[in-house]
Every structure is written in structure tokens, then in C-alpha cells.
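Single chain ahead, written as C-alpha cells, the form predicted on its own.
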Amino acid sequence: MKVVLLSHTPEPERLVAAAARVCYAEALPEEVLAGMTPEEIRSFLARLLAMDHLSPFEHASFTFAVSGVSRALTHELVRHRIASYSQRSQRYVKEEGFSFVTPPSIAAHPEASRIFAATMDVLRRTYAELLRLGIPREDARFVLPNACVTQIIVTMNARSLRNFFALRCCGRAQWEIRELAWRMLELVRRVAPGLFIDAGPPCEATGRCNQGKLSCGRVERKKREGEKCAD
């Protein structure tokens, strides 16, 4: 898997701050924005996470580049709604000799190992077929596995990346898709700190867990152990 923050809004903390509070300022949004000093930034940043008032932090937007992923996990992010998408087309891409991602749990067996990369073998070789018969490859790739690799451009707002955030870094998450969520987060922590310092999953933001019977028992164990929840 490889993440890349392609790019962002600029100055994504100053915006947002100023959003805020051009909601109660006489000045031009323009003067406001060019007037806020770094103190003052951090201050509104940190009353909107204090308020759970986000709907400013919808005015910064981040965009990444997600490659070597498996279109299981592809079809998990497009749940996301307020998004972005531009994934490589199995229409117009051809999907021979595809790569696959193999889950760990299938990797650590051997046996499972030997039959899933089979298959993908025999996959490769229908799928190659089936082009060579003349079929298009907008029906060929109906045999196509969700183990096949692909590549997707992906673009949110910080409030949606919060909430993407809070759902797929809890361990309750989909292995690879909860993979691609922690590097998301490390990324956008570098350049917008402010906007994502609580992100993450619940238990680590608040303390408390919100899968109730199927909690991971996280927060029960740390609680027991006399620490705070962390990943």
C-alpha cells in the first residue's frame, strides 16, 4: 500500500479558523482571514473541537493518492459519501497478469496461501482467455477477484476525514482499510495538526468506546490496567 497527500488547501488551519469567525466579525472575510495571528488561530481551532462545531472545517479539503490497494477496499471507502473518487477503470484497463493483495490471515497459512494464489493463477489465465475470445473487457472483469490491485485519487473535507477517521481507525475496522486510514491521519497531521489533533478513533479521542456488544474491549482493558486507551 502506498498513501501520498497529493495536495491540500493552503494554509488549511487559517481558513478554517477564519470561517469561524467571520460568523461574528464586522471585518471582510478577506481582512479576517489576512488579520488572524497563529494565537488566535489555535484559540478557534481549539473552542470549534470544544463545541463540536465543525461545519467550518468543511472549507479545507485534502487530496490523496492511494495505490496497491484491493478493490474490497476500494468499495469499503466509496461508503464515504461526502468524497471525491477517480479509481482506474477495469472498462478501459486491461487486468491481465493483475497484481492481488493477500490478507494476512491467508499468508500467515501456508496451505491457505498455495490455494488462494492458485486461484488467482487461474483467474489471470479466464480473464486473459475471455479477451482472447473476443469478449470486452467491461464483461471480462466479471471474473475478476476484490483481491485485484488497484488505484484510486481520493479527496475529502476535514470534517468528513474526522469522521472517516473515528470510523475506520477503530480496531473494529477492516484490516486494510483501517491500514489506509492510519496513514491518512499521520499525513494530514503534518500539515494541519489543529484540524486532526483528537482524530482518530473514539476511545482514544474521548475515553470511551461507541461499538457497544461489539467493542473490542479496549477501553475496558486499559480502564482495568489504570491507563489511557491508545492504539
The other form holds:
There are 4 protein chains.
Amino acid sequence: MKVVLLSHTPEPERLVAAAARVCYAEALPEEVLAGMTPEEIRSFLARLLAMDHLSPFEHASFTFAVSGVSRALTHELVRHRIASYSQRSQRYVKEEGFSFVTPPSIAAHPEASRIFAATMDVLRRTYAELLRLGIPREDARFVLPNACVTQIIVTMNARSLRNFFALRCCGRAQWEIRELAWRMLELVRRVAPGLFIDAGPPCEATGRCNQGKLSCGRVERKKREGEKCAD
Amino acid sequence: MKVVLLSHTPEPERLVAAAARVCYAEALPEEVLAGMTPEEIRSFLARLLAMDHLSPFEHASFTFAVSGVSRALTHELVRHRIASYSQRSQRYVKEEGFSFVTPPSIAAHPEASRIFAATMDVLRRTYAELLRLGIPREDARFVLPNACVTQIIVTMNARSLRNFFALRCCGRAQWEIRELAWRMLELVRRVAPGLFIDAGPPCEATGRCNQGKLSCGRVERKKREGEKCAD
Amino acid sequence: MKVVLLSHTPEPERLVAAAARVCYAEALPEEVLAGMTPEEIRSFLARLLAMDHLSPFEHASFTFAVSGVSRALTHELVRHRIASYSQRSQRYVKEEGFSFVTPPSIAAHPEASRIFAATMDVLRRTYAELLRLGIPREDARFVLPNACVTQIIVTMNARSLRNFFALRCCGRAQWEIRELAWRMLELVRRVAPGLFIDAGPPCEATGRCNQGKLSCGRVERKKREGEKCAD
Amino acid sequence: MKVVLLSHTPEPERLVAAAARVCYAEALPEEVLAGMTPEEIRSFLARLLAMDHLSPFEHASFTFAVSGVSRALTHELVRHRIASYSQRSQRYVKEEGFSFVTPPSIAAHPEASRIFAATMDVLRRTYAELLRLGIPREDARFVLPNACVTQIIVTMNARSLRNFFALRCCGRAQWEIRELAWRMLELVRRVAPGLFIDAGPPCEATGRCNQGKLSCGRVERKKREGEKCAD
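With the form predicted on its own in hand, show me what the form predicted together with a further copy of the same chain looks like.
Time for the whole complex; same chain goes first.
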């Protein structure tokens, strides 16, 4: 998996803070924007987060290039609808000799690993053979597995990203999209810490888990071990 | 492929017409709703369509149960974001002995057909074997192909459906989602003709194609053959 | 203020429960739908709510006719973007002798009340006079006040409604939209209790307030008075 | 009216073109991005527009500060739901001595103009008086007119902007939001001509009007005068 932060709104923290301040200010928006010091920005963002006033976070967006991930992952990813996607098309791109993602549980199991790799080989050969027989790419792709890698450009605004992180950094999320989520979170925290300081799974931000019986047990474990919870 | 219209807003045409009329009316909405005759509803909807005034069409929604379609199709389908989806999960449901969709181009080609079927057999066996080795479902599914069938509940409002039909009934859409789109269009036309009378590919509604060099040639063909165009 | 539930998805609880179950089921969606008993539906919905698994709630939508509310209210209302609106237009409808909403704080204050009513009279006369002078409605409306009543058709799905109730039933919401939110909640609870049983402000559902220093103090008050909290 | 382009995605044309190309490319997204020449970007964008392939245009967003516009305008503006807004609040900001927008039809008519200005004076006095009597701002604002100025931060992506321009640059749009739309279009064309070259009302882009009997007649007028149409 490779995750690159391709682009983002310049000075995202300043923009979000200024937008929020316009709601309460008498000055012109462009003056508000220019006039805030880094300290004011930071403390203003902290207050917005404390009040759960998240709409100004939408003004900043972030674009990622994600590659080396499975189509299983992207089928989950694109269910997030407050986002924009451009994905490599299996209808148009030839997938001969495709790369694939091997789940850790399979990689760790020699027998499963062998079977898995052999099957991928069969699929590559079948795909190539179907093309050779004149089957169009958009139909030959019906044999391609969920494991097949893809690449996708994803743009989300900071509010939608925060929701994405809350759901997909959670221990109950599927392992591959969880890895993607944590990688994305790391990247945006670097350029806009004030927008994502407390982002991530609810247990991290609040010390509480909302997964009921399905909980991964992390909060309970932390409590047993005497770790401090955020709450 | 099986497509069932599971549910829809009652009296969708009346509701849309009444909502639109409220914008210009002095009467209370509930009176407007009750007071329109079928003729008024029909002619009012026709005027809205002629003016491209589509926002009132959002008040009516339609829920479909779609089964026997491939995961290739649903990966395309869920890219329509003004919609709601609930899909059978390959993380939780055991896919042993899964059914699969065979593309017509493959079905029509004996050699391709044989290879395709044999590969599906390999995949079923691999999937079962991985489970037997203790690999969790959410990882064993990495061998499952795009051809694997799935089922999904889809809800869209009439405006979003009209956009879906414009894009996916088009001759350039992939064949499987195109079939789905036409089946859905047929179902909603039966219960709400006034909302979908002119829905479908732009060439059907306007006699013009917007696909440039990629056009399927249908409009040109019709013109050559002297058929009347809508435009 | 008058709030009427104009229309809604038939059997909304059954549809939501069935859609959610399809994610984990082997049966066809239409069989799942038909096969659930009222008890199964209720207990399944409760589990979805406990896990915060809300996407299936989107399949059910609800359409309200709202009249006798101020334009101040609708300017706030239409900021909810996962919703559909059709509103009486001040560009097209003549607002001569418009009705208006008087805020309770003004109604309760004789002097303020007198000034307010007199001003409304001035505005009605000005509006009528501008029309008489040939000014088009869309420009004469520039003198109309926030208090001026309007009517609007609103459609939201159950998930978006739950978010609306969480924000607008809260003691910090503006009084007029708060009244609207509670009226809408009452209406949908009657037809779909299982979807909205725990809807409303977070303090009601969880016993906790997320408004920090801006809290209305209701939770603290309840705790002082020894009332049981949901949490 | 003052419209400032506060911020936008850096190199928006390159990002959109690269995102679109990833759909058909074998190279990594970050390589595609770096590798495109300005000419390739321009010609690729032109092809996307010709095919109506607009989803990649969503990756670029633009943030505007709009001030000196009426609340009548913003009530229309915020109906565009694929957008983010932060608006000066009349609940929290004191509007004593508020500025107001005078419609041109009123400004051009001495008698109407006089009445209008006098009414604004009455409203300023009433508002101030209500505050003096202890009425809270959020209730005193009920006397504020549609003409009252406001300021708002608006973020839209390029695709949503194109739709906004198609609807609001049209001769049938209300004059104030039409001016805003043209001002915004001018600003984004300067920084991203390739994304907005053909944006604006449909008659401009295609030489055809879709407003039926409600048409402003511009296309017909142009045809009569022998001007070349785009179509």
C-alpha cells in the first residue's frame, strides 16, 4: 500500500478558523483570515472541536493518491459518499499480470499462502487467455479477484475525513482499510494538526467504545492496565 | 439478475406535483396535495420536465432489491452517491459454492466459456479450502472474483434515478449495469409514468448524443433510417 | 406553526430492518422483507441503534408540510443538506398582507409587542406601495422581514432526520426550529417508533451534553434532582 | 457586493487532469501528476468536457468570501447542497445600523427609492429599540428585512460550481445571485481557465436555451442578429 497526500487546501487551519469566525464577526472575511495569529487559530479550532461545531471544517479538502490496495478495499472505501473518487478502470486498463494483495492471515499460514499464490497464477493465466480469445477487457475482468490491486485518487474535506477516521481507524474495521485510514490520518495530522488532533476511533478521542458486544476490547484493556483515558 | 421494486413513496406523482406547486401557491401544502386532479398532476409534471425544474422530483423515493448481479456491477453502482445502499457482506456471509455471472461475450464463445467455468470451480475450491485452514471469511474472500454474485438494496429519489438512467441506460454503459438500469426504469415507469416518461439515455429523450467520438452510433443510425428523433 | 406528515415510505421499520438484514443474510431481499415478524423487526432495529449502524435507516423517508413558520426558520432549516425542499417563493407569490411570526420574548413584552406589530404594519404598507409603483415582486420582497411566514415541503430520510433531531431538539437550538424539530419527532415516532425511539438531543439519549460551557444545564439539573439518566 | 477568491486547491487543472488520467493509466498517480505538460493538461481537460466526464472536476475546490449581499440572496444560495457554508449569524452578531441592498428597479425609481430608504430607517430604529427593551438579538432580528446585508464563506468543488454557473448565470436567475455567479465565474476562470472555459448558462455553452416559454430570449436575439452560436 502506498498513500501520498497529493494536494490540499493551502493553510487549511487558518481557512477553517477564519470561516468559523466569520459567523460571529463584524469584520470582512478576508480581514478575519489575514488577521488571525497562529495561537488564535489553534485555540479557536480547539473550541470548535469541543463544541462539536464541525461545519467550518468542510472548507479544507485533502486529495490522496492510494495505490497497491485491493479492490476489496476500494469497494468499501467508495461507500463513503461525501467524497470524490477517480479510480483506475478495469474496463479500460489491461490487467495482464496483475499484482495482488495477500491478507496477513494468509501470508502467515504456509499452506494457505501456497494455495493463494497458486490461485492468483491461475487467474492471471485465465485473464490473459480470455483476452487472447478475443474477449473484451470489460468481460475478461470478471475473473479478477478481490485481491487484485487498484489505484484511486480520493478527495475528502476535513469533516468527512474525521468521520472516515472515526469509522475506519476503529479496531472493528477491516484490516486493510484500517491501515489506509491510519496512514491518511498520519499524513493530514502533519499538515493540519489542529483539524485532526483528536481524530481517529471514538475510543481514542473519548475513552468510550460504541461497538457494544462487538468491541475489540481496547478500552477495557486500557482501563485494566491503568492507562489514562481521554474522557 | 432479479430486480424487485420493494417499496416506494405512496402516490409519488401527486406528491411531486404538489411539492412543486407549493412554490407558487397560496394554499396550504396539504390542501394543494388533496386538491389536484390526475389531469392537473400530469400536465404540471410535464411542465416541470420541460423547464428542467427537477428538485421537486426528490420528494419521491424508490427502493429496489437487486440480486443475482456481479460485484463488478455493484462496484460501479455504489459510485452513485445520491443514493442509499445495503449490500450483502463478503466479510460476514459465507460464500462457499458462490454463484457467478457469466458475461454474454464469454457465454457465446465455447472455448472461453469452458475456461471461465473451470476457473470459477477452482475459485470455489480455493475459497472452501482457505476456510477449512482457518482463514477468516473476510480474508478468504480475497480470492473471490468480480463475477461473484451479490445482492443489494438500493434507494434513490426520482431525481437521482433520472440521472442514473441518463448515464446507465446509455449504449456506452457496461452491459450488466445497463440491463439493471433498464429494468429499474421499467419498474418505476409502471408506478410513476409521469416522473419517468422521458427518462433514459439523452439520445432517447433529446435525439442528441453527448458521447462525441465514443458514441454508440444509435442516433446517427436512426437518422439514416429516417426515424423520427425527439428533438 | 403547522406541521403535517404528508407522506412516508410504507412500513418504514420493516424496510429498514430488512435492508440491514440483507447484509448478513443468504435469503433474497424480498424474502427477508416478507419473513420478519414485528418482534424480530423491533429487536433488530434496537441492535442496529446500539451499534450505531445507521446506514439502513436511510431507506425510509418522510415528507412534511410545514406552514406558518418564519423565513428566519427556513434559512436555518435549508442548511441541512441531506434533505429535499420545495418552498413558497417570494419571487413569484404576492405577499400582500403577509402573516408574521411574533417571537415569544416579544409577545410577552407589551411595549416590544406594540412596536413589533406597528413595524409589521409599516412593512405591509411599504410592500403594497412598491408593487403599486410597478416594482416587481422579486424586488419588493426586499422589505419583507425575517418574521414573514412561509411554507415548505421537506423530505428527509430517517438517518438525516435523526441528525436533525439531535441538533435541533437541543436546548441550545433557536426556539422556533426547536419547536419544529420536536413536532416532527412526535409525528415520526407515531408511525415508526422503532426508528426514532431514542432520537432527540444527545442529553436525552445518552445523559451527556456535548455543548460544553454553552450547555443549557438540563443534564446537570436532572442529576441534581436525582432523575435517572439514560447513561 | 464584494467577492474574493479566498483560497483554492493548488494547481487545480493539473490535479483534475491527473485524476482523470489515473482511470486509464498504468503509472502511479503521483507520477501521472508530475508528468503532464501544460499542453497535455489543457487538451485532456477539453476532452473530458466534450465527453461530459465531470467527476474528476470534483477534486479541485474553491473558497469564496462574499460580503455586501442580501439575505434574500443567501437564502437562495444555500439551497445548493453540494457546497459548504459559514455565514454571519443574526442570532449572535448585533445588526444595529445594518447595511442593506437596494434592488436596481427601486434605485431607478425616485418614489420607490424614497419609500424604501425610509422603511430601512424604521427597521433600524425598531431593531435598536427592541434590543434596548431587553429583547435578545435572535428575536429582535425578526424585524430585519431580506435586504439586510450578510457575509458568507462558500466552498464548492469545480463540478458543483459548473452546475451553479449553469443555473445562476442564466438570464432567468434573480439579478443579485446572477451577479454573484458571474463574479465567481470570472474569478475562477482566471486561476483555472481549463476547468471553466465553457461554464455559464447553457445558451452560452451550447447555443440552446432550456427554459421554454420562460426563456429570456437571448438565444433568439443572437440568432436574429446573425451572431454565431456555439452549437
